[in-house]
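First comes one chain, alone, set out as structure tokens in the form predicted on its own.
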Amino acid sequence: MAAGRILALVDCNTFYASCEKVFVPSLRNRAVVVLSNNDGCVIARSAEAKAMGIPMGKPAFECHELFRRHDVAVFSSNYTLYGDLSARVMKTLARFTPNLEIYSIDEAFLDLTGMPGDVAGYSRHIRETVVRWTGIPVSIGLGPTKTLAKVANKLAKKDPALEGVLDFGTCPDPDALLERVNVEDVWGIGRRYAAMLERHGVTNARQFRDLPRDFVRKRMTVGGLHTLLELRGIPCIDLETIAPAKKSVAASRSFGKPVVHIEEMREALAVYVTRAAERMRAGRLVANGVTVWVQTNTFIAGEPQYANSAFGALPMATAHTAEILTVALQVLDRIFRKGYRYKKAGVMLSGLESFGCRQLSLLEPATLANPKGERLMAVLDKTNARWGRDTLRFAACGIKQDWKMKQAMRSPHYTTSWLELPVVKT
């Protein structure tokens, strides 16, 4: 083990289903379920559904009945409210360590390193404030390592006499614990390179942790091996402090319905490149080009189907929405066939550099600035930002948007949207 090191995963439990709890205290022994786009598949339960038997991924239509014997709430994806209260999630845990790696909306590593006293107890203050703080559950899993922590998380979840802490470092029969931990689910492997040790009897993490190093390098080249010496207590995955920088920023939607005509193509494809170029803002990005893709649904048989994509250099560096919508949609008159009933559009912006940093013109002087153009976005984001998303918005976006993703039972926004905050009544 690798002496003194100690690192946390923090990981939010059930988090679709634990977001949709925190405003409605009605909910909190309630089984609950969260759809996919347009209502689609289960893709979010809660303890008391995955109780119940709830199946991942099974198509809701299928479970009305399920759904109405049991008395499950059912949630349409509300991905605004997730991503809001992640953001309030990693802002608590911060508060805890300066070196923390976001690795997911709802999870993150923590270095404990050097923390004094009881770190089992300090992380169950971690746990408890929160969940006080923010209204969402978590478990904390420890270790020498990145693998051996994400191990201990599992079984800190599994077993409710841990009360969702769990120390490797400190177990005194960690091979009991590794034991109990199937191979297909050790950080790293999966499914097909779970298969082939399964035929070399290794079903387990303590198995694999044994195996020979030649074995693991030869057959799991060199990332296999640094998941075996990461449970054997070496580290070999560092902790990412900082993200790495993004190299494209996309958004895409299924329709609600299918789009036959190119003005409904055009306002969806306006209100993505409208999604996307406030998110390059947020980070003080710039893009290059801009890639669209449409296509229709291939599960429908008897349908023509047809899907495409195309790309559009930009003429500088930018990230001022109306001039990326007016290559973007100049791409899909491109791509565009009538005659199809498509499912799905969305839009890659790509060649990202530091908005301070980014490669100007030598042929174009009059377009190395656009202090207006920046102005403007900036009054954009923060109107919106303070009165709500689409506040203001460009006309290019539609109004009554037919062609929107269904979402017939999402819950409110509650955190940012001023006409969605809760109401309590006396």
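Each form is matched to the other, and the largest set of C-alpha atoms that superpose within 1.5 Å is called the rigid core. Please read all numbers here as calculations on a predicted model, not as lab measurements. Positions refer to the first chain, counted from 1. First, how it differs from the form predicted together with the DNA.
- If you fit the rigid core between the two forms, you'll see the Cα of residue 107 move by less than 2 angstroms.
- Once both forms are fitted on their rigid core, the CA atom of residue 314 lies less than 2 Å apart between the two forms.
- Positional change of residue 417 between the two forms reaches 2 Å or more at the C-alpha, relative to the superposed core.
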The other form holds:
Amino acid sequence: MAAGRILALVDCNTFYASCEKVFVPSLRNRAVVVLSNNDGCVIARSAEAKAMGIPMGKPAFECHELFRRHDVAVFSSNYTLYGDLSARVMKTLARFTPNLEIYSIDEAFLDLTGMPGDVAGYSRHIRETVVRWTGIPVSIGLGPTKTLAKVANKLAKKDPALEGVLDFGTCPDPDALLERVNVEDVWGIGRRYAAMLERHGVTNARQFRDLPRDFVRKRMTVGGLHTLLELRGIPCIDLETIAPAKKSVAASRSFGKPVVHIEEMREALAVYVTRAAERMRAGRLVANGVTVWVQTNTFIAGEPQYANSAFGALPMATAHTAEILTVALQVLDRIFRKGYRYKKAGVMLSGLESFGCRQLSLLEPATLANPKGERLMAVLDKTNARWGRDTLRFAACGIKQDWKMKQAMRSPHYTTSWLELPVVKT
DNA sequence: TCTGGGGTCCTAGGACCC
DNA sequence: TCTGGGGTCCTAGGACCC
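Given the form predicted on its own, corresponding form predicted together with the DNA:
Now the complete complex, all chains and molecules, led by this one.
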């Protein structure tokens, strides 16, 4: 282990809610919540909304009264906007160090080892720059391991006196800090493990850190052991500055209303294949197989339930929407049962390879390779990038799309569509 | 009426081979 | 025909992350 390693975890504060505030000054001090796809449940809350006691994950239909009473601004999720603002934040962070791992849409690890001067002061400078350039406030946790940087970040968010930055490595009493963190808030310990640990009297991060290694290895496998060691300051999880190759690409949605007929299910599948294939081509990937799954609404007691999935191999690795859809529809025929009200369906593309080194068919390369199809996809992607998603699309996706998810309160695509640019009044 | 979506990793167990 | 050990590959299920 390198002596004196210093990692920073930069995490955007209430990211989706902050994104919604960037272009709407009147929301600055107002409670904002963002709903999941289909306007299902609460997935992000601004600080004001948290203070009102609006819980994470609560179904939206149970919150309407609360929203009305507190004049909460409610938004459908707008991933196009969040993705674009995320890219701006990451680009800003990359100016401070080349050793950066983009961990999720709203988090990045930075290696600040060897930075001259005061790392906490430098972190405050990073923080000020990000909010000034992007409008997104962030918190920064510092520590010798990723897990401790995560812990420090959590505490930095909790305590306003810290002004968004906490260095675990230089704090005088680390045990006291760890005791303030619930064990289920430790990175790598989820609900199930937290419940198990609680049965053994372990409720905070300090108690977990001091458990015997064998106990943790046996009950929480090797991942749990890594978490334990990282809390002790021993690095087990590396910084991944180069994103590892994707192994699968999935697209799935809940329906806005139940789907009963296979014709509608085929349309939905066509849309999901379209989305997944787009992402494959953007990453210069091809898939060897496709899994299709369908599911009824498990929340409705007393209604007949059915869920199934099946896999179909593609004749040759491809990212061509129509080639994948052909197989996906055959797979659907195998698992679709009449007489159910379907709530959800999805596709997953697997066996991914990079387009440049894909395995060609040994037997009939000439008939299976499809250069015309590749050119068609290129034109499709280019057109849609210029004129907007689905400007050009397959007829199989349908026209009415009655089953489409609900998104009644979506904000504009402020930064990615010429038609939806914010307007400044003087 | 209304309950998200997209991923990864680890382990156990079965099939199959020598 | 029976026996045992060791290895690999695949899948399903469970855990986690954001």
